[in-house]
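The data below hold one chain only, encoded as structure tokens and taken in the form predicted alone.
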Amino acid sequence: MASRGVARMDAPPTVIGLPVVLIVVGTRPECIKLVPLIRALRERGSLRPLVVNSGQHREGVREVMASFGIRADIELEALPPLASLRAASDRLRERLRAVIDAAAPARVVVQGDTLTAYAGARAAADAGCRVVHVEAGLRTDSVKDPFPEEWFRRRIARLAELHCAPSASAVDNLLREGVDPARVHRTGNTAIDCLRELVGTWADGDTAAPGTRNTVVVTLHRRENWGGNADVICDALLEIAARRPALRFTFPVHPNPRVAPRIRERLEGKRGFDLVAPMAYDAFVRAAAAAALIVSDSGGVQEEAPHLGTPVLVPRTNTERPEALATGFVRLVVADREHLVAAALTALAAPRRPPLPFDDAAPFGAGDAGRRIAELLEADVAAESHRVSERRHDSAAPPASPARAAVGP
């Protein structure tokens, strides 16, 4: 296994004798969103979750898992820099296929729209293993925007046998694409599970009081904001800072070399700007809850911020989360200096709204998606086991005796 890029594999899955569910994780957001499912499966005890760190962002995944008290069962070597997205996908696909062949899982779970999710789904399909897609059905109006995320999630949908959709629009998208309704389930998003759990531990006064918020939290990492768009967004932030000098900007800088140097070149050392390393999940959520405004191209932030009561400007041309826009907390703003500055000043001047409650009316679920998906997995594996058992019984049954003609008196 080591020669195929597997750095560590714990005790074989056959030791416990339970059907194995292979859960593939490659990035920090994937890790956060799969923790509730891993926990739910471990608590229920009818399936064995086997967690794989794909190596895409190996150290980041390690850190996030450790913060939740989880360790990968299988850890692949760090993915080296490769010449193209295709080359990286092929490398991950090959490594994950070797893991699938060794573990012989009943199901392979992938999450979202990452390189790891796509490579994991392809590897599972190659091996004839059923794919479960968590956060299925998110769509924009263009396969090329955002790229490659939109391309990945549409391709994964063609490979998945079980689609765990986070929202009503995600269900509609899958049905419109011709996916069998029996394979589509609205589960909510597991990100809300983590958020609800964390917010539930806060005491009164843990976040800033109304009128004292003077922070803008910024994240920027999407491919469509590399290059010139990053420059425009940074220039807009500098103008906002000039107009509102009391503000401080907390900017966790993504380590991607395509974006980090541009951000540092424009904002490092500027008055009011704190450029920091990627923050731990709980620290980021606390900062977001205490902020006056968030500027972010992250999909997850669009789901989380309404439950924190913090307005969000999304510097993109579209979003796969229309329900977030409908909450009134999230607004799309084209990456244009004038538009971003105007939208930010308007949001900062508006009165603070109460956060959305965690309930069944919430657009991305009430915070119980991990349990719901675990139940679907149990039912799906049990149904397949029953079908296999029936086929074996039918094939083992003796042939029926030929009917005898009735003999008259």
Ligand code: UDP
The other form holds:
Amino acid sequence: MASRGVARMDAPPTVIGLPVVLIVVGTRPECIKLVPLIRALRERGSLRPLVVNSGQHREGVREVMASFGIRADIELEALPPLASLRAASDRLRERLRAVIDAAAPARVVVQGDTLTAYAGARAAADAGCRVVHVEAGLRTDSVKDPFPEEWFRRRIARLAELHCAPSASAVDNLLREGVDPARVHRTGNTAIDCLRELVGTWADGDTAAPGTRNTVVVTLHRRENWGGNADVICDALLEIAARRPALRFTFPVHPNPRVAPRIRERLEGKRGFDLVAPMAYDAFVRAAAAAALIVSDSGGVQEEAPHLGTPVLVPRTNTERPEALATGFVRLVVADREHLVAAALTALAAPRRPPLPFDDAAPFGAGDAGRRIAELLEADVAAESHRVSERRHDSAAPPASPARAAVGP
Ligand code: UDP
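Previous: the form predicted alone; requested now: the form predicted in complex with ligand UDP:
Full complex below, order starting with the chain above.
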């Protein structure tokens, strides 16, 4: 193993006989969404998941993994702040390439649309290793929006050989881009696996008694909301707080230095506002379920909130999850103070609807995506070994007899 950038490596993969699947994780949401696959692969036991923490948000990944009882096999050094996205991508790509060269995995799995997912896919392609894309095919109608997520996921699609699409529209998007239909599978989103499991542990009526919902959960982290939009959204929240003084706002502030100071400057110490560090997954989901309203530019939250029965206002101009809008729980609202305030007051006044059940009709799957993806991986790796052994068999076979070779034109 090249030691450059590698902080910890627990078990050299070569000592274990199973084909290795390298699972690349760089941020908290990737971690949440890859845990179901890691668990399914471990339970099934025919492939060996080797988990690498890329160092993009090293501590966040550590925390979330620990909360699920998982520890990365390989931990890269924390990614230092770099001057540009390009520089950060190059650095991660180089480090992940060293891991791939050492681990010689049968497949490299990347999730979603992060810098880590993109760098992991590039590194795998550089090394001639097959890429599996989890949460493939999400698209908005603009390559630059949201940036860089949309750009990353489109690039990853060109590098992947197996595309695990979370929804029907994601499948359609990939087919429209000319991806071989045999390589596209609708698996559902692994985020729903985690959510279903967690909600299943709650006693009925555990989240909030009727009439007692007085919280709004807020998250903001997308690049489009880093600048002036963050100010506008914070001002809208302050106005909502002034007009509904009984409300409390729980706001886990994303650690990104481009977002956090701006939000803290505007909202810290304001009446009704609790600015907190990113919350543990189970605490966040519980808060989201108990809330009267969520205001969030998160992708994952758009998938989760309908299953919690909580309405979400998404301060963005578009979404890669049209099915979330179709549930009626999720609404896009331009980052404009008046619009946001009006939409929030309307949502707060509306009667609460029952949560979307976890079943096969649910837009992002029934909560069994981890198992489905593990099965696909097994079949894919097995089919490849079969092809390789057939080729070996063919090349070892005796040459065709002269009589047969002479047959034909
Ligand atoms: N989440 C969490 N703690 C928080 C905020 C969000 O565990 O304080 C979870 C949330 O339930 C969802 C995921 O993190 O599963 C979404 O993460 P984020 O909004 O950062 O990213 P996105 O989904 O937009 O990639």
